[in-house]
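Given next, in structure tokens, is a single chain: the form predicted alone.
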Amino acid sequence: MKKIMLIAAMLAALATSALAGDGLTLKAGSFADAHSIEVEFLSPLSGLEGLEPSHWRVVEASSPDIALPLEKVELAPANPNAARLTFRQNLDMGQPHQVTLASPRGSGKIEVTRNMLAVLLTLFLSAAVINNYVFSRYLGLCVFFGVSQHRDTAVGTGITFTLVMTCSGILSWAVFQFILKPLSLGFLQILVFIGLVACLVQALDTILRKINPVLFKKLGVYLVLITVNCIILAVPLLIADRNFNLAESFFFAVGAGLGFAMALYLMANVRERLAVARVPASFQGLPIAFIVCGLFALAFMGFSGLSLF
């Protein structure tokens, strides 16, 4: 009898603790987007019960006094023994994040990092493919079509255009943050970096004039237009406007690059075939190259929305 009685008690406690707490334990923890944290535990999550908002402390690791405002905590969708985090403002993905759960049912503590090589190389991408400048943000496009005739000039300009675009996207870098940033001048970006393009291009000028005199005079108007390009400046604004740090403005400026000189490239080659194709002679021209530019900004849309980390 009193051992029945023995493992009837040990059953009970046996519950009581599962009531209370299965024993979870934070295992790792990811940025699934600008507002929410995905975290892992060790073990599968049978549901939330437990798990409430309140059980969670989510800090910067610069302000560790400092919670984030958290607004839900739900299942992650795609990994049984996950939990996401969803927050009411933006996170700061550039800065460590240390999460912290007390609760029935589990502990821990964790410290939430992005990893810098698959976000410099989702920015490179992003720029030169998912969203090219020329066929999903329809930038630059007077060039485009200007210097897109032949393979020898597409690629001199597209060489051209890269070393402006990385050049300016770094200068302009260094001045907003350690000038205009610091003295509440941001107003002032755009003026500040036409005239850091401007610079690059009268060096540019002089530098093609004495290295390569043929591809400068196929250039032509093209070249002191490059120095209000919206092109050009899109490269330095959206860096300052999303907070890149160097290595990340580094690979967007050069992904942005590439990516204009590949659609130049890309959009010579048909041109140098549809010089000698039998075109209506309304296409002639111009709008035969609108028509090709439009098909080719439709196989690129097959890129828009893809997600790579």
Given for the second form:
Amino acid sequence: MKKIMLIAAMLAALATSALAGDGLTLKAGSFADAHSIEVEFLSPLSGLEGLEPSHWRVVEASSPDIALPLEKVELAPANPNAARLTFRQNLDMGQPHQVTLASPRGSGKIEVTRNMLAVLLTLFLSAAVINNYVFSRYLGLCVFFGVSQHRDTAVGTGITFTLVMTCSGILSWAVFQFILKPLSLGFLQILVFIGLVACLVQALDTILRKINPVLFKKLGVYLVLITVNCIILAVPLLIADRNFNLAESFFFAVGAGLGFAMALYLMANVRERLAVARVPASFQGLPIAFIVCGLFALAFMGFSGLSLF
Amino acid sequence: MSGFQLIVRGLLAENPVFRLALSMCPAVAVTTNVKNGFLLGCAVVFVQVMSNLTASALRQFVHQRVRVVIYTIIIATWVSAIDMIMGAYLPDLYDQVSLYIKLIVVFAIIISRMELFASKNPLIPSLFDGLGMGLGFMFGLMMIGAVRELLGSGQLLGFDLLGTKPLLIMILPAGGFFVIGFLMAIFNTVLKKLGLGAPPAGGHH
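To complete the pair, please output the form predicted together with its partner chain; the form predicted alone was given just before.
Then the entire complex follows, led off by the chain already shown.
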């Protein structure tokens, strides 16, 4: 008796699966370009019946109630297993997207995210050149004009700043995500971050003095400059504001630091020449430095056309 | 010095933007128009005056060796306050300048006034010193904002004056640097003509 029931159940299951069509199963998806997603199935697609736009539902993971309007579905050009969904509007590729298929030929759900490496590289380059801290965000100008007189000091400051920015970026990310956010103490971020940076600089000062006195002699003077500096404080604030994850925070902070170091080095080269140039009396000193900086900013605007992925 | 003299000193001879070249970052960043300059200027006046008053009132209780830490905490407190006030009452404008309002915390001008003036003077002179420096800063920001808005978008305070955009570059990052460079040079020349002292060394912090 038991055996018969088992066989009947198996038969029923077979029947329903046959009714569901040829059993297409979603495998993976990726962003093809700014307004289309390519969806791959486990088996080849013979045609597009049952895969019309009305059978799909695509949403951003952060706003699952708003379905993105699909324009058309077509077979992917290179892959016989894949279909390409084209949307009416551009997709926000930084967000994970959920693709749901509900059709007689099969149903399923996959999540489409952007290649992590591409995201990180974009963040890095964007922080370093496209949104360079000095030339397009105008941060760290005080130090920028203060220490860009000579190349040696520019290099030393650049290295120290990159180091501190990276450490404080990571540390403040952890404090914000694990302490401030769960306790909803976000409004304390200014106080907490500035204390954090001050402690970090003090710690770095002590550690460097003990383990590498030679390096300390070279870089120690710049450490003092760091504690109350907008470029250092801006990194934790921006990281908290944009809700980056750990890897993103790291690449963002390193990119910002290296971008600042590069700006400093470029400026120091020009200012060494400026020192021996004949500059009109009222422009001497800072005014001419600002105008040179403006020229650099003009050149860096060229990077804003740079779009990577 | 009387209160009036203290204010004039902050506006002209020791103008934080053009003469002392302190806290330049926001001076370029938010000054694409007069309104933003005014808004950030208001925040700075508030923080500077309140921090000066606090530092002056507490000057007998703050030990010399921990003063920088105490001052930083005082500033951070007032900055958090103005940050929340502006976020609550002026949300549209606040969105454009929020990062730079938070960064008032590290404005060298504020801590240096507390250190140089408020920690050694009673309440009333500290109040006027704070007002003078704050207004000087606001004046600088609004000057830069006016030039950039007029040349960059042909407007002033949002009103269309020129009907055209003569120099679009002025509202781009590069324009900010150019305007400050030229205004500094003009400021130096005019003050020299008026006999108000040689250009200061400046440039640190």
